[in-house]
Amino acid sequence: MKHTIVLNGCSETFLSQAEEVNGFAAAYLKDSRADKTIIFHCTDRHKPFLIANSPTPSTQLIRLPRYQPEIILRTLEQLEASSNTELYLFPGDFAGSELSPRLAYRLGGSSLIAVNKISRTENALTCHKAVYSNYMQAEFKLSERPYCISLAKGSTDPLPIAVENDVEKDVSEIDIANQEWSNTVLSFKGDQKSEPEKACAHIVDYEFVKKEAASGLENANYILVAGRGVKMKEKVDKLHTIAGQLGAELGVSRPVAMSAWAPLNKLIGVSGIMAKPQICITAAVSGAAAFYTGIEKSKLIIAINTDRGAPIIRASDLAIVDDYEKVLDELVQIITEAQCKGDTSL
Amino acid sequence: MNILTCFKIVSDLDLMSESDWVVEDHFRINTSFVKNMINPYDESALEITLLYKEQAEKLGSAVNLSALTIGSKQLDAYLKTLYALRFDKAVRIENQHDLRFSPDAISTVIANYVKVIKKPEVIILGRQSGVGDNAKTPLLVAEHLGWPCISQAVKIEPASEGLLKVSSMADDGLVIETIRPPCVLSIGNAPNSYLRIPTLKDKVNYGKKEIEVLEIENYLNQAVLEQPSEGHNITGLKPINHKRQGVVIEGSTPAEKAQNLYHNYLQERLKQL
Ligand SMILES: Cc1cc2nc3c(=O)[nH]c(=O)nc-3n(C[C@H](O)[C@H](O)[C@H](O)COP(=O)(O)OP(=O)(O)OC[C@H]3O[C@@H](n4cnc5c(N)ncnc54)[C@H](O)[C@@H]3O)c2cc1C
């Protein structure tokens, strides 16, 4: 099989995209031939970094004014129309999940989002993904080529790109940011307006507000998660303080983030961050599968819930059936005392 | 401005117990005994639509809201609630076919409906729903219509001269665009977008309007309905096991339990962090 990787080099998350896809390819595409990595990027300054971290020996850089799905799709549609790539691999981020099905539609292929495992059978690609809000794992057979899939976030371990000094990287470049699209590479003709202009004709004004600093949850060793059972913003704020006292990062479940009791970058689960800490304490979280997927890679899960029948109890290593606030107040006191006695490394 | 908001009613899967996850013929799972709810992302889509209408009307522009769902008669209760919340039109496309994993079929139906009524300039849908977890419907509606699509939208505000100001989450920030319809907006994690509850008075005054019921066969070919050709087929389904040891730490008070947790399990591990 021949596969092509598509990455968004306009985003600061480029390295994690590259390592995510690289890990997936190493796990499931050993027998496949990597055709190339297509990287969309916005500034020449980052080119050496993007090329160095491209997961394949061959890289196609496409420079555009900014990440814009409509422009990217038109470009891919034109460039890849005559390609014989069987599989397009996209990361599991927002960009990958919006581009993959739309590209499949345009190229007459088939697509699946949030794929966690693939295998090749004759005339089909077998893909596995979670369905039923992560309660079930389904197997699908994709039959129309090209297959365009985006990955399930956090499903495979990221793999850093190997530095091979003796291997010359094959790099080709297209510049859409400055060039008219009606060039020979992209054979758009006729119109007065350039293709980027047409693809963005609906946008009258554009502003980008950079994300506040990452919450650190993805790579935290120790996390404390607040669920809807904490009942109000003040309690989430208190848990933030407690997390600090415990040396942990605070995360929240979806209802807490959706009620704006905590910022969205604290959201844990399929719709947010996939954490993989050594220790995860959940406070007043019921353990819905869509949430649990975000903590299932934790080494040790400790659940505090008043309801012995809550699903999180069976899905944890250790559980305390009690009021979260009382238990955590006590725990903070014990740890503070231990620190005073020099009992712990905290 | 004419806006069409599409929503799906799903079973509240979090209420299913472990033993309820039984795979039947054709990879079906009986979830009918747990209560239904509006898919959370679609709930946000509906509330964001209402917030938009309020703001636009304050600025003196007229907004006409339609809500569309695809499914059986049971869903009419939700459509009545939307009438009570002052949607102008509530439409149900009757369907009994299994389209759980057929976002292409669903999006074809929606796009064909839009082509027939020629009305909405803006289509708003939640980005994903938790049965098929396909996360493709809004994107494919846009493709079928040849319209642009903004995904992960979290806020929609009126701008001058029939334009919309749409805020959407990107992987490394927030994008705020002023756009000219037509467009499809796919709603992501939008805080404070739980659907409001209608007043009793509005329920009485508006909740009884007639729901428009249409046949799905008018929007999708019968052969496709019977065997949706999505380019993919489901060939396996099994429960995901989330079980761990679940050792319950005993104690007669929260203090005792916390002591037990710390001394027997946490102390050493914390030192290793
Ligand atoms: C497509 C889709 C995607 C989703 N993605 C996510 C996601 O990424 N992340 C996510 O979190 N959810 C997600 N959800 C929602 C998910 O299904 C659940 O609704 C959600 O996780 C429930 O959050 P919770 O456990 O905080 O709240 P609840 O389910 O309401 O649980 C609250 C718990 O608190 C306990 N409690 C109450 N008071 C106390 C007390 N004083 N002390 C101790 N315990 C107490 C209760 O016993 C209960 O178990 C998604 C849903 C869908 C459909």
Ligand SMILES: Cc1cc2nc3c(=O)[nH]c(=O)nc-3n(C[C@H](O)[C@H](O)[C@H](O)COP(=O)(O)OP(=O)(O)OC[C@H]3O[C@@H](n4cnc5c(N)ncnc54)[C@H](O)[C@@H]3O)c2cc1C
The other form holds:
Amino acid sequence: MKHTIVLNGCSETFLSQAEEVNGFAAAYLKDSRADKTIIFHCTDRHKPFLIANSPTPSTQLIRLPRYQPEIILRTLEQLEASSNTELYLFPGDFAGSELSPRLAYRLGGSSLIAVNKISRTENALTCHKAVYSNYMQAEFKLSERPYCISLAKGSTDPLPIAVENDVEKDVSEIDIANQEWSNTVLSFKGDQKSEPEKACAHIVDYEFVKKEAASGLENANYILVAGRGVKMKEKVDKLHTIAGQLGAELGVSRPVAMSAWAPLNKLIGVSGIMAKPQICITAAVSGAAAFYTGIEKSKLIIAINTDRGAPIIRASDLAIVDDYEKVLDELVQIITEAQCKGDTSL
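Would you mind giving the form predicted on its own, to go alongside the form predicted together with this ligand above?
Below you will find a single chain and nothing else.
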């Protein structure tokens, strides 16, 4: 099966996108022939970085003035209409989830977002994804080519791009950044660019809003998670201090984030961060399936909860049925005393 990867080089998360897709391809597309990686980007300054981290030997760079889905889709449609690519693979970010179904519609194919596993038969692509708030795994068969899928966050372990100094990558470039972007797109005829043609501009105005700083949870080795059972914002703030004393990152469950007791960039679970720490301590977390998905790849899960029947107690490697404040206060005291004695083993 011939497949093409599409990445958003305008995003700060480009590297994680590339490694995510590379890991998925290594796991499920070993017998597939990679055609190329198409990378949309906004500045020539990043070109060497984008090329070096392209998951395939062949790369097509398309330069835009900014990320604009309608223009990206029209460009893909025109460039790929005559292609015999069977599968288009998008990462699991916001752009991949939007672009994959819209491209499938334009190319007469079929699509599915948030896919965590695939297998292929002669006449269909079988995709697996979590459904019903992650309580079940569903199987879908896509029959109309091309298949356009985006990945589920954390579906596979990221795989760094291998850099082979003696292999020169095949790179082609298209620059459409200097067009009147708000109401035009280019028509492509073979390798030649024709005059711009009018198109509907879905974005008439925009502004950039500085996003919250990254929490560091995705790559943290040690995390402490606050759950609904902490009961108030002041307790979450105290846990943030304790996390710092323990050398950990603080994460929260969905009820805590939705109560505005912590910023959304601390949310762990299906709709937030998929963490893979060495140690995860949960404090007053019930352990619903949607949350547990965000920590299930932890090397060691320690649950502290007064309810011995909570799902997290059964799912953890070590369970402490007690008040989380008392347990954590004692843990901080033990670590502090060890550090004062010069013991760095803790």
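We call the rigid core whatever largest set of C-alpha positions still superposes within 1.5 Å between the two forms. Keep in mind it's a predicted model, so treat the numbers as computed, not measured. Residue numbers count along the first chain shown, from 1.
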With the core fitted, just quote the Cα shift at Glu337 between these two forms, in angstrom to one decimal.
2.5
